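One chain comes next, on its own, written out as structure tokens in the form predicted on its own.
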Amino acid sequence: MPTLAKKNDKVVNEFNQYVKPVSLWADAWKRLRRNRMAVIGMWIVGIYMVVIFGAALLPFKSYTEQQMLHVNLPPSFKPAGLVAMGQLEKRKSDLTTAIEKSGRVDLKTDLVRIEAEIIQLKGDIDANPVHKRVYIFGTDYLGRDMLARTIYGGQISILIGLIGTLTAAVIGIVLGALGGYLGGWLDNLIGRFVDIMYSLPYMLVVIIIMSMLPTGSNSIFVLFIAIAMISWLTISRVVRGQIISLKNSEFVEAARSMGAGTGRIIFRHLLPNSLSIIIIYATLQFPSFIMSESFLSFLGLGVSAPLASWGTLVSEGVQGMQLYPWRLLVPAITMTVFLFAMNFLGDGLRDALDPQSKNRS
């Protein structure tokens, strides 16, 4: 077993060779890079963040602009005017065939309307630059660009995940650390309150809060509050257990003997040594907040129009999935890829920051 010694404030081994010290975070980063799926997940999450939060600086179209002549266009790399003209010509042909076979007079009204739209589009297709747009992800039932709506909807979904995670972390860390270190009646009070909150069905409580409070322009703020109110319970338990296991350690006794106060011991000594577990929990909890928001938006209790999130886009896409599948597939696949990437990254961080995994790497 090689031994290490200090020489001129440098660490050397038995062969008098300089050994570069490796910190916990450098060692964790080294092991994280060995996890291929975690690295792929980290790159995907990074690309999502750059595109979604840098959308205002990128040449994306407005997510609220409506073009009624571009309604429900399928994904295509052709100009929107040509795609819309093809759609109208196909509908005209289908209606003409149906009228000839069935003799239904009521369909002639639709045929006249489509012929008027074709004439309008032909006269406008060269003059209006709007018809030269390319909708690579198609459009929705109001002619809005699905790519822009998916990107800007991701801003709300990811912000809800970030704010929910940060709120849960702050509340859970403070209450868990105080209860675990101080113990006594404060620990019992926090513990019983957490037990009571655990006994309530989480999603039902959030649904009740969302249904009782008014919706509108402040619906996103209400959604933040509703999700964050219940989300801190687990992390408070995790932090409490970690603090209890560390509060009688030698470094805590040394700090206490030097006159360090309770706040300094908790926030300068105990919590930094629990940071790896907090990061792991936050990374794994992040996707669950996005799923909660998507579920609420799917039920109609989430983000209100004209704003949209991935959940509301999926809810709108389900209504026309048989005729216009891209309206469901685009936001659903986008959200699924992001959630998988976050889970892979969270699993990689858990393995990288777990001290026991050093013996397995």
Partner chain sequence: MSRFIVRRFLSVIPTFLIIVTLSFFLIRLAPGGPFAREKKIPPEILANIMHKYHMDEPLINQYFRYVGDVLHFDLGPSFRYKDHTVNELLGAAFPVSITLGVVSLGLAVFFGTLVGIISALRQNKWQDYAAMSVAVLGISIPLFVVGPILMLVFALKLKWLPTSGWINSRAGWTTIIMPSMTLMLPYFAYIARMSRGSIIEVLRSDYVRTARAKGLKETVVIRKHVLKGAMLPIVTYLGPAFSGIITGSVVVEQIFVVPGIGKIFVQSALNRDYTVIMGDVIVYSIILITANFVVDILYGLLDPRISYK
Contents of the next structure:
Amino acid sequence: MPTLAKKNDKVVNEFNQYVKPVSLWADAWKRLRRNRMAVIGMWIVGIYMVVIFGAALLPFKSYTEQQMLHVNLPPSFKPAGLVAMGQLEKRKSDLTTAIEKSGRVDLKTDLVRIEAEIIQLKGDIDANPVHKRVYIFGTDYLGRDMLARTIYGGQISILIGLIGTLTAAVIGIVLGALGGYLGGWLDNLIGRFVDIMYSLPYMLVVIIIMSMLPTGSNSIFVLFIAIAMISWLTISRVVRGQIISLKNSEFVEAARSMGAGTGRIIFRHLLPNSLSIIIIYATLQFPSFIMSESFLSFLGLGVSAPLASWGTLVSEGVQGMQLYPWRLLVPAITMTVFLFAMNFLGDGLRDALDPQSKNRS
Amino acid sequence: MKRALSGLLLIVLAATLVVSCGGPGAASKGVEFIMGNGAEPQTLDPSKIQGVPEHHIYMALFEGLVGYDPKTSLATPGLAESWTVNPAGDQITFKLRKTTWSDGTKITAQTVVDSWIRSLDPATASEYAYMTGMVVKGANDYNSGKAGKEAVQIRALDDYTFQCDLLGPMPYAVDMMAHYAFAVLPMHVINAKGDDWIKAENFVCNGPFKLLEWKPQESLVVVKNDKYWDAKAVKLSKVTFLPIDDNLTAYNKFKAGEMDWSYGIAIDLIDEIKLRPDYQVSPQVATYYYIFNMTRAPFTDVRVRKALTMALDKQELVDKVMKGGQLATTSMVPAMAGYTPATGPAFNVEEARKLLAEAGFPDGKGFPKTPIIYNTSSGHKKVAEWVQESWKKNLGIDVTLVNQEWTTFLDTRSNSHDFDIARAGWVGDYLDPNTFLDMFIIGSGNNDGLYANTEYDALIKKAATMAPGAERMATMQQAEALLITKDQAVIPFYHYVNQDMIDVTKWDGWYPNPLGAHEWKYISLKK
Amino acid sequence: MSRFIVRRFLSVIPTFLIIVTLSFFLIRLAPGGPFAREKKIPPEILANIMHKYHMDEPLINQYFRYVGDVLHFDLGPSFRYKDHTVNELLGAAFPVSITLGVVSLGLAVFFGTLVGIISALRQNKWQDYAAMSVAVLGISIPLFVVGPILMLVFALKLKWLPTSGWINSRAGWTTIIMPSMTLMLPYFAYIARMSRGSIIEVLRSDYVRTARAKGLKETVVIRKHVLKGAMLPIVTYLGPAFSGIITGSVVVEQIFVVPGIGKIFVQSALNRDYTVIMGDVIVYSIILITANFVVDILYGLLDPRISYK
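Requested next: the structure of the form predicted in complex with the partner chain (the form predicted on its own having been shown above).
Complete assembly follows, chain above in first position.
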């Protein structure tokens, strides 16, 4: 289905209309800009990038600073002192109820402590500037600002997503396409190599790599390797499948009979026609890389506390969601909005790069 | 077509949300009890047990010479009706009761002898054999292959009298013997079936319950053993142990009424859990602490160790971060009957800064960026983050946090000792300060910080040969004072608490106790 | 075709051998061993244990001993779960994982293709956006969030379902609902997105245009031509997905206390339970190699344009 044919040195589409010859990329860009969802997605991704990677220059609170007086405060536009007071009063009444209703006399010491804290806070609330702070996204279990933690958390998560997706795409596409197109022993070799990589006990491989580094050394680099190592496996199988199904179609036969080389056939004819699946696959893998980071952080890979990633913030948030829903919702919604934007952008790219929609509006 | 498709889409979206309904049916006879038991039991063979989940199951299936008192955790008569200790305090004679295994075979003093010998046999490869080795004369020699089994100083004087010689006067020996390391085993089955004796179809036991079925990772069910000598005291007809290692699930399951007892506590929900009438807290003989690597600068300097310790407000940690009722401490040993722990330096930022300056790091300047290692867990992470921020705020020093998965962590801390500061926790095996102190002697396998003080070693060795009483406890306290007050080899944070979820207005006979040992025969449904 | 199958099958054996050998030596490099404990086992006792499991012999002897046992279908004893052999552990967990995996993947394929077809036919209409948003949501929210939320809503608030457990427990078959709903989500999302993409492509292809031009009914076109052509990427994906869903369900198993194989995979690696790790590797590679093998053969059946020369 090659849609472009030459006629009197003018380019025409399949309806025999003359069209202006434009490069693939310029054309794609034009179409991308016309896709409203993709443009919105692009803006959102852009804003995220600026805020998250420029966080150090922007007036956010510290993501490490702990305020023991402001532990687990819900999101609010009110000054922290007032919110904290409300929480303490609520705790006091909860404790009183528990002591009276269920006879939990052992909670009396807690009650005494809470009452002392209330008195202390009352005296302190105007004098101490700390209590004037506003936590619009609430605080966590050590009284740290959730907004700052979520923003800094995005750095590692987005990097991981991008690096994983890029390595997956590059290695996966090249190996998948070569195996699929050339077939024979090379295809078999690549296929078996993928099988072996899948089957090795991944967790232990990561643990072994970790153990070869001195204790406490920066493990972010290892994290990238660990993600890159397996990221390309599935996509290479998918690409191979696409290539196999396309390589005997008429337009490839045509290109071959015109003397096109292997590289040209793969990169100019086969891959553009598989792009749709590749882009869908890549955008879908993005979130799974972010999540695998939170799993690998269990093995000690990745950022170390007190810095957190979206994955670790979300997994911590789940544990306390019944009581402190914002600790889950803030990072989860931030992450989901970003992933949605990436998806719309991906869809737009797919449509824009689709060779069959070229020169069509 | 279009409408049909939209309709279909709605159905599909709805179908992902609609689920059918069904609940557990609870028709049963007798009293059944369901327990959330942490992890999957690694083994039922008492000689090979180690760990808490196995311990709970062991107490249902087996009974040693003595059992645990439900309130104090001290020894109560079990297979032995009574016992006497000789005047020197180094020999115990047990009088056994006449009872049988669940298959009707008699249990005699010779069974006890053979059982202990089997646990100590190098071929059995028992991990807790060292417990026996710590008290019974000759046990270590046999276990390490230095002597034959005749070296073990235990004997059957007649069918129902069992005697055992101790390494010295050990006041805690009888209480220790409730531990599964001293289990009595069905030797007639073991001799006949070998390692297969543990399979459900061969399984024979002498506890208040016997094994009904065991589905790995799913459930283990025991039912009442009618051959148990005190069977009439056993009120439960069936106990189900569920291996649930996810604490949030365990808590939700308990909350939904699907379990009767659970010790999985979702630490992030502690504010809610604490208010529940069915939350039980009791002090545990266990300590949470950090160890210094005593061979690495600047931690070779006692002023640095003291400064770091004094800059931590542990009361804040337990009140604001842990919140589960843990007891902030400056001592290594929890308070025990007859023992007053030595106290370390209290929270004092000024003094800490002064000491740090004396050690050559005024305001933390020049202090190396030290990693703290801890094993991955959200609780340990919270503590480490709090420590990091406290040191930064109070002393101006920066430390990094390094988490490792459990086995790597153990390897780093205990084998290669490749750390500066490491998290640690110790649970006492028996109620005596010795269980917390003898690991710090030179050459001990658990002395991970490589603390070396010959004076300390001498005190510990001296206490081991002393008769029970105030004088021995005073010697122990002297040793602890060296460890904590003088040398500050570790930073104790708090003593753990047992945290259990069980409705004691529904269940009788379950009491919080120091070792968390709850004998099943006492538990019954309240009328 | 048959020559292809034979050649493809022959390559399986060396692959398998490489996997087993590599894994066997690799796992011993990990720090710590199966008997690392917080309270360290005294050296004499550790020596007893090592001797019992033949771990005091040279590694190469252990390797040949192991390969010999495997050839007799004996995967050895577990170092951690001492009362069970690896065969028993995996044998008990495998049917559970297959059940959960097949149910989840079945649901994912069914709902995924359905949603994919609808949004492809209604491209850029609200149905398309709604369906694709659900799919993106399905993959964006991690399973460790979905699981506890389902439990909170359906078990604790509505009390419709038991919180956890497995089919043969007292609660019965209802226990499979939440785990399979959770586990299917990412697979559902992948399949929905991929089928949408490939259906759009097929819809524009010449043979579908021809079929439509011939005046065939739309439903026939979709069933006979579109679906068959669009299945290829999904089928390719099912190979790794099948082995992934069976062994990679550890999060779901953990949350809903499902006695499956995923938890064994993770636990054995963390415990350095060497024999169980090796058992996992063998089981996993057999599933994976078979699944990919089947997928390769299915290609030929699904797409007449593919020929194996």
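What we label the rigid core is the largest C-alpha set whose atoms superpose within 1.5 Å from one form to the other. The shown structure was predicted, so the numbers you read here are calculated from the model rather than taken from an experiment. Positions refer to the first chain, counted from 1.
**Q** Aligned on the rigid core, do the two forms place the Cα of R113 2 Å or more apart, comparing between these two forms?
**A** The answer is no, as the C-alpha of R113 shifts between these two forms by less than 2 Å after core alignment.
**Q** Could you check, with the core superposed, whether the Cα atom of R144 shifts 2 Å or more between these two forms?
**A** No, the C-alpha moves less than 2 Å.
**Q** Quick check: P74 between these two forms - does its CA shift reach 2 Å or more after fitting the rigid core?
**A** It does not, since the P74 C-alpha is displaced less than 2 Å between these two forms after the core fit.
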